[in-house]
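Next up: a single chain in structure tokens, the form predicted alone.
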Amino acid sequence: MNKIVLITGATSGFGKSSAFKFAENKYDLIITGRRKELLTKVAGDIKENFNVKVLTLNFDVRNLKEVENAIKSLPAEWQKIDVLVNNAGLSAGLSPFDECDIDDWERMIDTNVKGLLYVTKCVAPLMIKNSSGHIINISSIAGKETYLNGNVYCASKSAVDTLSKAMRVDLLKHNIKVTNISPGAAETEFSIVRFHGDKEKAGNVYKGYTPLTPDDVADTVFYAASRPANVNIAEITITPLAQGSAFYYNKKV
């Protein structure tokens, strides 16, 4: 019987690449996302390429009722979740603190912090029932170092970092592993979302160096998930070679 992984935000970026990586390694998948058409396409592509089962759950992690209803709807055979990848997250805006849009703040906090909490709160009881499981939280190097105009995004990812430590301590008695993964600069939809759809501005972020790819991060996620039962990878920070910190780059421009 295949192990089961639940991945949030699986319609693109790290989530999508992680879904393919786990499928390649014979995991059955529960993939979630807000964009139903993309979610259906990802599921179809995985089924076409790998001999695994895929269940899609179309909901917004920011909506507690939607999260609760989705997890409660899981058929019995899908309730033994071995790995939860809390990937859904975003950045909105890049402005000085005094010029920020409060709607952007709320969107980031609701997705990056509250969404992660909602999903984990609903999935953790299933892992506790089985006395095993692994929660992998996708944070960011921005959660470890604050950079200019990063303010609330950095704060939200710092919260993920801290929550990962708290989960690790509180769930230890239930034999549940917790891993915090902090990627640096990676070329996904991240900057397009941050700049509210401005693709030109987003593209400039990655000029002069080679950023991480979603597959780079997916490889790291699966590495953490595939360690022996007695090994827990507590934290991983992964950056492109050209990135020395959250704000220092060696760009060839």
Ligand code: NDP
Second form
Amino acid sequence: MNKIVLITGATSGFGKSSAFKFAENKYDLIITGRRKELLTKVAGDIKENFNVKVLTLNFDVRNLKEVENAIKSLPAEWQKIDVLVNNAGLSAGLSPFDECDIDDWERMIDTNVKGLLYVTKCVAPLMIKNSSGHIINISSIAGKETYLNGNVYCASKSAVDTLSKAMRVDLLKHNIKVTNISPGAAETEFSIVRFHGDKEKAGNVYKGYTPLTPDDVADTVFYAASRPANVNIAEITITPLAQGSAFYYNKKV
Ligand code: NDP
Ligand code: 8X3
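The structure above corresponds to the form predicted alone; please give the structure of the form predicted together with the named molecule next.
What follows is the entire complex, opening with the chain shown before.
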């Protein structure tokens, strides 16, 4: 029987690449996201290329009822989740603290912090029932250090960092591994979402250096998930070669 991974935010970026990576390694997949058409397309592409099962769950991580209903809807054979990748997340805006839009703050906190909590609260009991499981939280280098105008995004990822530590100690007695992964700059839909759809502004973020690709991050996620049973990778920070910290880049522009 294949292992099962549940990946949130698999319609794009790290989540989508991770879905392919786990499928390549013979995991059955539960993939989630709000954009139903994209989710169906990812599921179809994976089934066409790999001999694995794929279940799609279409929900917004910010809505507790939707999260609860989605996880409750899992057929018995899908309930033994081996790996949960808490990836769904976003940044909204990049402005000085005093100029920020409160709606952007709400979206980031509701998605990156509360959404991650809701999903984990619903999935953890399934892992506890089996006395095994692995929770992989996608934080960010922005959770380690604050950069100019990063304010609430950085705080939300810092919260993920802390929650990873908290989950690791609280769930230890149930043999559940917890890994916190902190990527640096990667070109996905991330900056397009941050700049509210402004693709030109988003593209400028990645000029003058080679950013991480979604596959680089998916490799790291799978590395953490594929260690021997006695090994837990607690923390990984991964950056492009040209990024020395959350705010220092060696750009050729
Ligand atoms: P993308 O924008 O490409 O992907 C984000 C994914 O999250 C999408 O699949 C999106 O799906 C999903 N998502 C967003 N909001 C919600 C929601 N409310 N409910 C359900 N799903 C949601 O960005 P990335 O792949 O770059 O981002 C993935 C994670 O990595 C995020 O947590 C991000 O903060 C983090 N990160 C990104 C870095 C980067 O430089 N790109 C670096 C470090 C961390 P849909 O819209 O269909 O719901
Ligand atoms: C995304 C990476 O450096 O743009 O978390 O915040 S960064």
